[in-house]
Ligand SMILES: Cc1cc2nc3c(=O)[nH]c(=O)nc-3n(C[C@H](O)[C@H](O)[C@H](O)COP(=O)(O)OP(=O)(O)OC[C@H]3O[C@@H](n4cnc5c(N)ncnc54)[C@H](O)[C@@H]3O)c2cc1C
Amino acid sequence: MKMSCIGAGPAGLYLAILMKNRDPRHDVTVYEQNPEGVTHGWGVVFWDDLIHALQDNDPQTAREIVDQSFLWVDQIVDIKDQKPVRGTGGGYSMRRQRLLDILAKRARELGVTIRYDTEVDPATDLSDSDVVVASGGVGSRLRRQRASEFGTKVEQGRNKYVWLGTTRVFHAFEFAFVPTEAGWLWFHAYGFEHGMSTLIVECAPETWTKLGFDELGAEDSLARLEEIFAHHLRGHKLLAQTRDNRLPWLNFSQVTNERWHNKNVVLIGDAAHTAHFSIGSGTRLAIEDSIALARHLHEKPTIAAAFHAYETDRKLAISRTLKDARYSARWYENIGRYTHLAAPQFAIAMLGRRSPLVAMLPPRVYCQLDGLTRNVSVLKTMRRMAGDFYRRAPRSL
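Can I see the structure of just this one chain, in the form predicted alone?
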């Protein structure tokens, strides 16, 4: 089989690894429009479920990723300079470029060709490929060119956010919420290597405008954010990947596609679907897509059958995660509903943000129910019932 992957992110590179691992005779090429070593973002986060999937499919890659990962422990919720609330949990993180380097190295060892700084036109340059994989992420050019064929929909989230780095190392996954005269700002932060952390700042668009981020240059914007989060940064600096001396503020793009394949082209990762960054599942979903697609391409008698089975399986597999992501994004877009709560209650509401029950009930009532039912199944049942209600209710609700 001749396969061309358009985009050298985790999805495209890991699919290339799996295809060559299963059958070295496959001719697999990965094309990337950026130069080698250039990527967007700072650290990525993942959990044991991804590690287990990597171990089951390519132990060598799994070992290297585990060996070079940063381990963070617990979650901390810090609001209005109250005593922070600590919750249990833990996970892994890694500089995104480090992850891509590991995957690219392994792919080349297996005989995959990777062509960086290369843009291709699938209609002409890849006409002899049996399978063309759109693995270019949320901005996939190939998917955009065929948006009508895939039934693509892109919905913009309300809040503004920006991915930053900081020299302060967060050994726990920390959420910090700070009021200003213009409204609330908050960040999600976690360490990803010695001396570095990812720090994602988010706020309502009105707050963003009132604080001047629509006009300030990168240096002044960073200085203002360092002032707002001075208590949490403890003298450390914020770092940015700037664009024309402006911070790369974004609105989250929720990408959905009615169809994930058309003729010999198939979508994977963020090109097929996106999950809000607040649940930290993007890397896992991309790699799980690659695992499923590689498996079906080898098990099914035809490429068309493989594409159909892959799309059916993955749409079902990710439905709960995407629903959780939508509830989580909505919680942050309505944060004013919860900021009057004391820190322990605020933390309960925030950590429960994936449940539709949080939005349905008054915040204090939800927190009381959570405390009463922490060790029994009643709340779980109520959450399920709330989900059933939302599925049956009109979209206007």
Given for the second form:
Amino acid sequence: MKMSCIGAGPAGLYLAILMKNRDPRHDVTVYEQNPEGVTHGWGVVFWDDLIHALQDNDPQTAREIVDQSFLWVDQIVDIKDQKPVRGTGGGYSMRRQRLLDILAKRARELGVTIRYDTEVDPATDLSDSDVVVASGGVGSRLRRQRASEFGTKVEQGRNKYVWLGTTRVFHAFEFAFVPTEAGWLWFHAYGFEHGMSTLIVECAPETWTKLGFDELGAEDSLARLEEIFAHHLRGHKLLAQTRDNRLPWLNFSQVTNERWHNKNVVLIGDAAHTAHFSIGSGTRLAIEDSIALARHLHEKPTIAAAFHAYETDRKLAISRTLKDARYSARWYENIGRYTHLAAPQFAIAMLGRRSPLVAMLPPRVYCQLDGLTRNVSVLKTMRRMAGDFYRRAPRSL
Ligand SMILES: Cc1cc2nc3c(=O)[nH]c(=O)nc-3n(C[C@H](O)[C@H](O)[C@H](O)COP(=O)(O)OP(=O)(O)OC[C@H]3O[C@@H](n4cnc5c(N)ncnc54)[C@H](O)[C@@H]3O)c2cc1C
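The form predicted together with the named molecule, contrasted with the form predicted alone above:
Then the entire complex follows, led off by the chain already shown.
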């Protein structure tokens, strides 16, 4: 099979790996508009579910990713000048570029051709490929060119966000919320390697304009953010990938497609669907898409049947995550409902933001309900443990 992947993100590269892994006779080329070693963004987080999927499909890649990951532990919610609330949990993180390097190295080992510095014009004749994979991410030009065939919808989120780095290493996943005279600003941050963390700042558009971010140059914007988050940065710097001396502020783009394939072109990863960054799942979804597509291309009798099965499977599989992501995005867009809460309640509402109940109920009622259900589940666990104990105990007891 001749396959061309347009975009060397996690989706395109991992698909290329799986195709060659399954059958070295495939002719697979991945095109990437950026030069080698250049990408957007800083570190990404992921959890065991991704590692298990990688282990099942290419143990060598899984091993490299686990070996080179940063481990973060616990979540901290820090609002205004109240005592931070610490919750349990943990996961992995890695510099996005490092992840791409691991995938590209493995793909080349298996015989994939990667052409960097090569932007594929969607008008290019790609009919000599049996399969053309639109793996160009959220802004995929190939998808945009065939938007009516795919039934593409792109909705812009309300808030402004910017993906930054910092030299302060956050060992926990930290959320910080700070009031300013122009409104609230917040970030979430996590370490991703020795000496580096991701720090994503978000705010309402009015706050953004009032603070002058629409006009300030990159250096002044970073200085203003460093001042606002001085307490959390502890003297460390913020770092940005700038363009034309501006910070890369964006609105989140929610991409959906009614159809994921058209003739020999198939959508994958962010080109097919996006999940709000506040739930850190886009990379996992992109890789799971690759796994499903590679499997169906090898199991189904025709490419058309494989595309159909892939689309059906994946639409179902991602629906829960996409719902979670929408509720989470909305929570941040309605943050004013929660900022009056004391830190422990605020943390409950924030950590529960994927549930529709948080938005439906008055915040205090939600928090009470959360406490009640926690107590009920603790009680249930205690009763189950007690039951187990009595069942196992000698009769004389
Ligand atoms: C702020 C932020 C934080 C995030 N944090 C996380 C996180 O913590 N965890 C997580 O799992 N996900 C996270 N994500 C989401 C994640 O980055 C994406 O979901 C994931 O990268 C999608 O992979 P992809 O391969 O589909 O696309 P991408 O990674 O976007 O790759 C697409 C590639 O295609 C190239 N390309 C595009 N058009 C062309 C063309 N015409 N010719 C050649 N090349 C082309 C691009 O240059 C790019 O390299 C985050 C996203 C954002 C915005």
